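Heads up, the chain below is alone and in the form predicted alone; it's given as structure tokens.
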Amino acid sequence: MLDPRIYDVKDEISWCPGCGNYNILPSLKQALAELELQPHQVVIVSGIGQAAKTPHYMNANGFNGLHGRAVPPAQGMKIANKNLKVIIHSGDGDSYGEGGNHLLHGIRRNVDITHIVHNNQIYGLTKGQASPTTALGQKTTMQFDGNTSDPISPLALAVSIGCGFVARAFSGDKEHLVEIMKEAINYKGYALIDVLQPCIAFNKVNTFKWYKDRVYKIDDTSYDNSDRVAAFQKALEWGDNGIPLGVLYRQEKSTYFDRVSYLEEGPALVDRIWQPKDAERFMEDFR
């Protein structure tokens, strides 16, 4: 195994003390080290938000984009260089709100990337507005009378539209989180992990204790994560009745590279030697 410290940087971390991101970051480093991935083999992609600061704190290739726009550049990087491990780190607002449309069509396209969502059920960077996963009626810094929109169930949504790898983890259980990350990174296709984490500054409801008292690990000996209907039902479990952790759904399916033959064959696009004459057959259609 590699030393996880190869991913360390000297930059000062600006997250609030007690933020769940502090456990997600070393979990990512540990997972990559156990997979024996060198920094140059990995690219961390993000949009805007507290979770989206992750590329700043990793000694690896990184891309920090626009709010809700992490998926398109991540797909482009993987398509250009299929040898890279492309990992998105983004928040619930960035992924399910501003980036919701890209998430849906990223899953449909099924490019081989890992999408890790830091879900604290609030907009943490922009001072505590309700996010797409904030509970109905929950009061926030902007919704003084309570959130008036129903929360989405992101994992049920992912299962329903055919995402091949759908999982949930908790920032308070590093060992389990590392294993889920490793499995998702190794999965061939679009892998979504929803990581529950507390925002101590702006979400006083979904605290570390609130999650800790409700999460439970799926029993892999009795649960069949290849059963899509069962996975959808499991994804809908929430709140006081328990919140399942683990791989809710896994199904092997053709990836974007399998469907586009010139990407699957030969070296990565960035390694191919192109000549002007190579474009001639494409230009003929426009003459």
Second form
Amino acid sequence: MLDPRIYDVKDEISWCPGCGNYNILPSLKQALAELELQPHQVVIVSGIGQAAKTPHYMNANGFNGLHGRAVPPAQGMKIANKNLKVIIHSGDGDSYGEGGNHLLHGIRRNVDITHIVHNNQIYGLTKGQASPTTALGQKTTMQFDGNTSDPISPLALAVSIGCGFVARAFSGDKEHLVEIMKEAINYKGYALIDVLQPCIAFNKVNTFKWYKDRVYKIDDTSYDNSDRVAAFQKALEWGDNGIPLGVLYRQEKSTYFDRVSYLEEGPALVDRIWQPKDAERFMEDFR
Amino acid sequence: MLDPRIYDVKDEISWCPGCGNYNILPSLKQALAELELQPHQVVIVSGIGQAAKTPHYMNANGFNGLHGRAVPPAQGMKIANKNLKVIIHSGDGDSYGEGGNHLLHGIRRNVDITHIVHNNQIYGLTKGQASPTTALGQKTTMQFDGNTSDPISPLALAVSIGCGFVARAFSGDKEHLVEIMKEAINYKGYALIDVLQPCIAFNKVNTFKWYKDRVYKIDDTSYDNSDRVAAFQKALEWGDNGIPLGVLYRQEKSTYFDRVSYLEEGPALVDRIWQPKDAERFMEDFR
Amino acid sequence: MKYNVLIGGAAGLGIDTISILVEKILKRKGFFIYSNKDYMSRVRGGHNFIQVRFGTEPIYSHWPELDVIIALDKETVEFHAERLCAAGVIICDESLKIEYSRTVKAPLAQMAAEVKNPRALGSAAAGALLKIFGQNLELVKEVFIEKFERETAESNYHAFQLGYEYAPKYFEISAANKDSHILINGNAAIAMGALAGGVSFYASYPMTPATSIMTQLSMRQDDTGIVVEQVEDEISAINMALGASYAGVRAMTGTSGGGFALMVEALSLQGAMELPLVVVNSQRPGPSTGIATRTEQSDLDFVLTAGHGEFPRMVLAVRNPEDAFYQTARALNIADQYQVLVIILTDQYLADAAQTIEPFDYSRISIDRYFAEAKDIQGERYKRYMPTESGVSPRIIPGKIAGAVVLSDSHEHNEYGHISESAEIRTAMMNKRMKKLELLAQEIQEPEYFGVEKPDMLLLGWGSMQGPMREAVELLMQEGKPVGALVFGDLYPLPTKLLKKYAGTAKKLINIEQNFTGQLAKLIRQETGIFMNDSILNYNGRQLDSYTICSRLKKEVL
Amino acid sequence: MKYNVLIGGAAGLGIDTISILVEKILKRKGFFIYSNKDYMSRVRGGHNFIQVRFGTEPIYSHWPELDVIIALDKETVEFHAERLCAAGVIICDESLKIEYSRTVKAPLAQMAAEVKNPRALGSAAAGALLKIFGQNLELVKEVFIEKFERETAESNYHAFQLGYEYAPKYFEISAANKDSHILINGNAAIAMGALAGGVSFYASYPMTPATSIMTQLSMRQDDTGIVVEQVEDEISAINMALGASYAGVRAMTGTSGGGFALMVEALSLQGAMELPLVVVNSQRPGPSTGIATRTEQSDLDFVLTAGHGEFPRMVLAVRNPEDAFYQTARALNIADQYQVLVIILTDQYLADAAQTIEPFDYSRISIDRYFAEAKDIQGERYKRYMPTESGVSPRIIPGKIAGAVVLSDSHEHNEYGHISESAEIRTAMMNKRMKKLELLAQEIQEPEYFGVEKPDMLLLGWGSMQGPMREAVELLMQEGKPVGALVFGDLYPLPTKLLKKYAGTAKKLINIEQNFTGQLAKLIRQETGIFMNDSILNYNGRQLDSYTICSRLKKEVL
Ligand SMILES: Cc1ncc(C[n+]2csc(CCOP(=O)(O)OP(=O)(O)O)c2C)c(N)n1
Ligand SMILES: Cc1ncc(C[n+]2csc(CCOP(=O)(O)OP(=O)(O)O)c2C)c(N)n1
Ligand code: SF4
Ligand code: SF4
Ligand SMILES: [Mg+2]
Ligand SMILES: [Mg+2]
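Other form of same protein, the form predicted together with another copy of the chain, not the form predicted alone:
Okay, now the whole complex, with that chain kicking things off.
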């Protein structure tokens, strides 16, 4: 195992003291170190938001792009260089709100990337508006009379599109989070982890204690996470009846690289050898 | 019942002879006529594509907007005038591809609209590229070596987000289609109907016969369509083992109008009475 | 007489509360106020500050020299002490290690502890400030009662009194008049203008510095019966607004540059469908995410031609909170009258800058919808895009007239709204739509002019540069310089009467803009062939003040 | 000597097949070809036509007068017969009720029946056409063998022979040279240029008239090892391309105006991240969906400033298939060299217009990537945005150099790519990025000039107007008119040398554009202060031909 401190940078972190994000960052470093990945082999990709600042707080390759648009560049860079480990860190608003369509189609495309959502059930950076996971009726800094949309279950959504790795973790349980991260990063295909992350500044409902009181770990011995319907049912569990943590669904399936076979078999796209003259033969089609 | 011909227009229809769309159009007219809705009470909203030409072929209010963006204006006009019956007609590419994010959040918002997808599992108007429902590996005019993305199950997706009315019909079974349309239009909330529609020009796999050989009607007596997990399982049924038709999931839930109570109780927003002076009192907040 | 106070500290320490208290109290005492914000894109920590200028004459902008600094942390002093004038004073807690001689090191934390409310520290600082300016305690308690809940009002006012008692008096100023003003920032004024103008539907996605327009509307939606909808993305926001507009309500959306970029496809949809629509772009520094909480004027050339294909639009920039109110209401009317897109430009500086102004005159606002009625519709089939002399077709509300249906289409279409590929119809429809540009040109308001009658040096600016430029002209005129400034509100179609008049005789034309490329200058070149001789451009995310304008003019131009 | 043939009919009747056969055969016989398409946005029915011009000299554009019409339905004759010249001939099936005297009513359907292939009707018509132009059967059979599967090749060739035998000879033309050309349309040429230029990743979403660029690449992806990805929307297309570019491959995307509109936010991301990117906008008439399968040049002013905030970019328009090839390869190099956005404008006319041209010279193309290597990176921590004299920072491929990580950021950032809100860093970074505009200005190519040395009348146009304008100048010069034309390829930064030279002496400047507002004229005004005296504008979705240009010039200007 590498020393996780190779991932440290000195730049100041601008998250609020006490924010749940502070547990996710070292967990990621820990997971990468345990997987013996060097900083230059890894890219952290994000959109915009508090969670999305993660690339700035790591000594690794980073791509801090547009709000809601972490998934497309992540796929682009993985396709371009299959030797990179591409890991998205972004918020619930970013991943399920502005970026919902890319999640949906990213799962369909099944490029081998890991998508870690810091789900604080709120828009943190813009100061507390409802996100797609905010509870119906919850009052916020924008929804004065309460949120009027139903929250989604990100995990049920992912299972419904056929995502091959669907997991939930809690920022308050670092050890478990590290294990899930490692498993997701090793999984071949699109892997989604929804990480429950208290926002102490703006979400006064879903606090650390609220999560802590409700989360429980799936019992691996009795729960078959290859059963899609069971996973769907499990994914719907939420709230006072308990919030399951763990890998809810796991299925090995062909990845994008399996489907574009020359990518799987050949060198990385970025190492393709090509001269202008190599294209000359296509002129024959226009003779 | 009204005479469905009040919905006829004389303008030429530019669909290919033999296209599955030709059955959907009269079914819609029939459903509206049976529901005693006058043309001026109805708006047909669409994006861009072959299916999306529907507003031009009906004597009703119409809004033929942008590719993938039928859902937002449909919600906007329903919120603006709750007395309108707002019905989206659009393609699978439009609804699940370019417009995927709006479907997701439209369902969450649960404005009372009906969304009818002409699902030909292909991009018709742009001449035959893969859509989000095209089978993995299927060869198209763009995917020469076969489609490399997994298809989605639109119904499983809708159930996973908690859509309260999720149905499937087949353009080859008009009577059933009309019944489903009527039920959906009467349903209070976001209602999705995925209509299987053969594209004779570009989808040589999912032909009329292919569908005909596989579709079957859900047995209402044995199937409980209020069970979300069962609905999910049913929604995953596809292909040679049979394709279920009918209302797979139905759940009464609070709509947008219930949640914004003054809209429910008061007049339509478009009839709001308001003078500039009515806003003067808010100046007090800045004294 | 004017004074300038800076309140600084990390995000989360409560500088907002102090400034609200101070501003409200000074306003109630009859002073003019101008305050602006400088904050980082984070929720806690970092360094933020608010500058509050107040005085006995109207104030139009911020000012670099400081009379008092309220420092909630050491950085505040490190960053800003050099801007203190000779007589300047620092207020801070006694625990801060600060060398500066004229420092009131008050036991602020201890005072807060004494009133048993650790968050009342800021109120103690506000008390010290009021005393330093020699103000009495009249009208003060009321502000606490309004602003805080019952118990916290008590403790905060108590802390205020302790701070007040502790501090010495340094300055002498008293207001001549009774307070008759409102104190409002640019974004709130836009929201007030929208409410007065009868907006019924506002769909938007949060984005700094536009979010507070939505917040201001949202907090009043119950009360007004309007709908404010936070949507999944900006694409949805504008398309939803267009749907609502189609159905007959006044609809509006607002965002910043990045969100505006996502709306571009639908701007063009507006053009094809001819649906009234008002879009606010509250600018911040780009490109891309840029600096989320800072200011810039760099989206002018973008919004002038945003959208594929060609369609008429009006672009205007609001210049101050008062302007923001009236122009927003005006934009809603123009959008309805000509069935066009009106883009309102503002920016972070103006969004967050609060000014004391005359109360809005609601009798000056009207809501003119220009709908056609059943009797106006000729023939048996309603022609949504009926050719008319003006280019504007009679518009009806769908669902209101039995037998009449409304078909709006994003394709080129015939007069009924049906798809058409005919070359003749295409040409006719383009002519019809583009003709509205002539009508808009007649609506256009000339820029504001400040300065001598025949300026040698003509300064040109737009939007939020109005305040700084107005003050700069005053300063230069005091020095006897033959200077004038044209500050544009309406930008497209570009009003050219005053421009040609003053440019004709001025020896030097200088554009002053918060961007790199001089976008107003470019627009003026394009529309009139008039070239600037020089420019003062600033693109560091902070608004130019009049002092800096004057010194840069002297250094770079004169 | 040149002839002009129109092949018309409803969508789905096979006019494409006829034109491919006719074009290929005539080409092989050594003729020059120019063909263009006029089709509706539907899959079956309606009215489509293709015009094939061929002759013994190079042809640069389409032409209104027709020598032969192949009519697959009656509408074709109704719509186009008036364009037939005096000696013109119509070919059609005997079943069509057509009054025109010089009509070859061949039993085409019967011939198809005779060869037991109802779809071979078009081949019979092609046969008749070849005979009408007095061509022999040399080199013909090869074309059928190439184009069809074994059996259908037989039956189609047989039908061709029947048509050939049936028709009389009307015209006399023979080609002087052996065929040494390629026949290619604008979009295929862009794809060929991209392949030659080493594009490795093309992400796109189908949109007419850009789709065929993707198709041309997609059909060769296996063969070349590149990746062509059809994505869920245009936002994904450009963001995915930027991700691929970040990872070090040449990435590109293409779309039409509506899709381009959706990419606007990410154009600005390119600006912040300084990632090489080439984006093609294949224009069609707007606003909004407009007319999907027709042509226009109305996105120039849009793409010039698309994107919030300010960042450098290069905009060029391709003028013909040959230009399209070389410019696409050039764009890829420029994007890499300066880490900038290059926008390539084309349009439906050019996308679908096929021309015989000299084979591409692949030795003229180079692939220059400009990557820095480990040894070039100074210091211990890699500075992705290191300040340099040129403004271009050394770029490395992430993952290739142990110990070096690459941080790209959409916010304003310091030299490492870390978020920064500092006013100084902001100013420095803006200066660094915008400095590239000076470098780009040095790369810029002057417009092409056709005409007399000192023109009285100077025509100005851009992109696909090149062919029609070139022919128009030839026609006017034949009449002795002192005319010249500047046709711009590179548009931004605007090359001004030739413009100033010719505009300095010409008496009349006239812009000729396929849009309403005269967008090139506007750009020229903005950049140089030069105003046009008049303009020929067309916005009906059909490309101006040289004949119409000349007659409109005479009517409206001269
Ligand atoms: C196109 C666009 N729209 C809006 C924004 C403003 N914005 C920045 S972050 C954010 C929400 C962040 O919420 P989430 O993704 O949940 O992240 P968190 O801050 O909670 O970690 C928004 C709306 C933006 N940057 N870009
Ligand atoms: C922004 C944008 N991108 C792309 C297009 C081009 N386009 C028009 S229709 C269509 C696909 C239509 O497929 P679908 O929605 O399945 O409808 P169908 O024609 O099959 O009924 C596309 C890609 C467009 N009009 N706008
Ligand atoms: S606002 Fe919330 S999510 Fe953001 S840093 Fe603070 S606590 Fe964390
Ligand atoms: S292309 Fe397909 S979907 Fe479109 S009209 Fe023809 S058959 Fe129908
Ligand atoms: Mg969040
Ligand atoms: Mg389809």
